[in-house]
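Listed next as structure tokens is one chain, alone, in the form predicted alone.
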Amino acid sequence: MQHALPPSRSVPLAITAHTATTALGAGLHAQREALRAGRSGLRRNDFGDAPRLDCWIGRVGGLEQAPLPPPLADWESRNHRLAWMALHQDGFIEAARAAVARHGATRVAVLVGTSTSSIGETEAAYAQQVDGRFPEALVRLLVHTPHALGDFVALATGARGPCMTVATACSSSAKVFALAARMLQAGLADAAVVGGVDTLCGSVLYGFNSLQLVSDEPCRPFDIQRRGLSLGEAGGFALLERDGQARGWLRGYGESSDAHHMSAPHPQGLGARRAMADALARAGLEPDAVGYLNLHGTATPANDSVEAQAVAAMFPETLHASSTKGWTGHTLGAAGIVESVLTLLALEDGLLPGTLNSRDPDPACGPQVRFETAQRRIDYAMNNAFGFGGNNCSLVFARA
């Protein structure tokens, strides 16, 4: 790896709300009693029209019978849907029109991930062309762009500072909380909402499949038997500020790209390792002060043995470390928001989850990857985001 200077110390922020739905459920209540109960939010496949991809899923329930309220009528789209669940739970959308209240609207920035935003209702509008054209009621839709979704949010909240929509696959709702670091620190806001959606569709199921990563039973990953991910859907948020009642603390970021390859990892994982390198130096720790960390981990053949070497490389046998994609499914452009506030909930709660539906260990795995759930106190925990075109980014949270 090519040793540049470590990054300076980050001033820590709080996170004085955060909230995620997914194949779980619908907010932290649901998200909390699943993992201990080691129950499983995937399911057979059944989005869509048949004849349907023999996979697993992780759809979220409801969003069916969820419409928009009339007045956003023109934003209405299956993410939207989901943008606006997620939004409303565990007082989420108060606190964040609280925060807009206190520091004004134009300091509340809105930074938000996807990989496809609302392309679902792009697509149905592609498929009931008439003679060339999209039909008036999806034409007229504010969602055939991929900055929907921030627009959409800033619209709910009120914010209207800043305003982004990070696409960068995988890694987009981990990279935004970075993004906020960097805005708050150079004095363009004084609160930020961020996040991410993604939900299911057919360029989804289809594209991944194209590439043969889907999996035609539950994802297990790290598991010397995976056969690659299940796709899922989920919405997530969290409110960073300099200061506040914090329900815990962002203390470091990581950000690197492998420049290696447009869908393959980086083989000795180097853009992994400095991505958690920069994280613990922005931080101020060293790994073995990481009680837990919430690997990418996807369950296919490449990424999971490449993390884990990265892992085992810069971390002590005593780290607990695990995938959380056998509970929600690999939630794609939610990945980093989901995975986030699973691990902010390790921090509050001391449940370690472990590596769901996952048997065998892969023996080019280290010991730090764990299938069994845990319980013990930790101060420190760590998130891995990897995307498509070696887009890296890892997060170092605190317990408050």
The other form holds:
Amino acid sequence: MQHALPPSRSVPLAITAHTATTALGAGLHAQREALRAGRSGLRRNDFGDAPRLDCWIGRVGGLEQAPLPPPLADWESRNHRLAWMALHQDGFIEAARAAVARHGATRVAVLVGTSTSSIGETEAAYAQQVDGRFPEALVRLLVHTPHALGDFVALATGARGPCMTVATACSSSAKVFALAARMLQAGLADAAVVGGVDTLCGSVLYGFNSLQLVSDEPCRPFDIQRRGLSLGEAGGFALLERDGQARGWLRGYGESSDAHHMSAPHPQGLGARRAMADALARAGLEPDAVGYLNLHGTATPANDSVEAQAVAAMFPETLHASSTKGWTGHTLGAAGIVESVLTLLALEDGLLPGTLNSRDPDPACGPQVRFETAQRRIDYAMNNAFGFGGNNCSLVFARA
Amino acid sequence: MTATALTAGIEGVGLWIAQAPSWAAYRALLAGTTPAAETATRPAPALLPPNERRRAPDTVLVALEAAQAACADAGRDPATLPSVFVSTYGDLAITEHLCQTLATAPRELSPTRFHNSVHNAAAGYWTIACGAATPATALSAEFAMGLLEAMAQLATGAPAVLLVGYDGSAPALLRQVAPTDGLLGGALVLGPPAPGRPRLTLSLDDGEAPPPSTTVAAGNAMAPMLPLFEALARGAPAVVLPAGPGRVLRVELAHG
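Write the structure block of the form predicted together with its partner chain for the protein whose form predicted alone appears above.
To see the whole picture, the full complex is given below, headed by that same chain.
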């Protein structure tokens, strides 16, 4: 396997706004309250028509009653409703539009991640087909490509810079931070709206079920008794600029491929280690500088033991590492942005989440993997996101 | 900062369409010297073992075929290159299979079809087949956006980057909402500018790109990338690619 030289240190980028909407509620306040109270957003599967899979889901409340405004009717989908709802929390869309006004529309990039975008509407079109035709109402929608999400966010924010939808499964909306860092460093944009949105749909519920990765109980990351993941949906965004009133800083990113298997991680976690090592190198930090690590921690048997071993091999015992998927479920293409936002909140508040629902640690876990929430002021934090195709991304953030 | 111009050398080119299943065949086709026998039905990238070649989605095959050819043309070991894969739709035959199964017998969904349904399937197969532990990025966007990301990687430390654009054919039902036809894959290995090597310089601007005048693969969703390959083949000095509503990417070419 090739191993290039570690990357050189990169320039920190200011995160001037951020927000997340998950099963815990809409916006940062709801995330904070649930983290503090140890309240999970998971519920028994009540998504779609019966019969349903016997599992737990992280469903965002109120989307059914929140249609898009009439001028955006051609973009109607569950995914775009969630994007719209998430954009309107915490003053994010105002901050994005202000950045458009400040830098000029063509200098603001839109870089968003998703795994399934609006495929729920394509699934509905198949379910409602008549004589080999889709219903007209579903045909006219501008939603039947993954890039619909990028186009929608560009339209909503007024940004006209480079617009890309990253679709690398569960690492998608972590990688957007890396793309933004490159784009700003290369001078192709002066600001970037990054983020990600993924919504519950048949494809992911029954797809992960076919791989026997869905738990019949709320997910228990890193627990010896864990039985798989709980799927969730979420949307989140961050605004990156070279400087400004920073709420936090993006200090480094690392990306890698496992080069091993489409749906199973590398047994020694080589890809995960390389992503984490490159993110630290770009941040110019040693592992002991990191105070909190938000793990990918899906609660599948393979992911958690491989990731725990990779973390134990790289970090000192003092690291507080946890998975927040017991709160939100695994939000797939949105996991990167949601968990980056939770990581930024840990930096802002000093509240380091534990691992909700988990009781007996897998012996693969080192002392880094924590089940209990802790309160401690920290300077640097990392977020891991790993996806199918062996696609890995790690991000390092710093306190403002 | 407003002005933006990025320059790279083109180290290698790969292309696959049924009427011209290689870069050489495409150039011959444009020159009007194609032997009639030079057509193909399905790409067969040598990098995949025969059993995987049989099972892999067509879009994965065409992407890998073009990628492998571009790396060979560049004389680069594929395992050393970060990669950027751009596709509008991914594999629509898989999308259709998934949606039909969900509409009738959702619990019978095939696990292999499911993991092949991810938009980064081609990128994943590529990194596995050539043992590339390097970063791989899969985009749903215009080809011009993949070109920008590849150039941004070069500008921020990557010694060379593999860029692949591809799309496939929509099954009948999906054609109503996702119009794309035929199989098309094109790939470039981009590196630092060097003497004797074609060079491209990019700039973003307001404007509308002319509709692609391609006579081959015209119905494919990735056909808007073909004017760049045609300009390379013909030695044209510049080409304009679509880059979002009312935006274009101007590509100036210097031919070595």
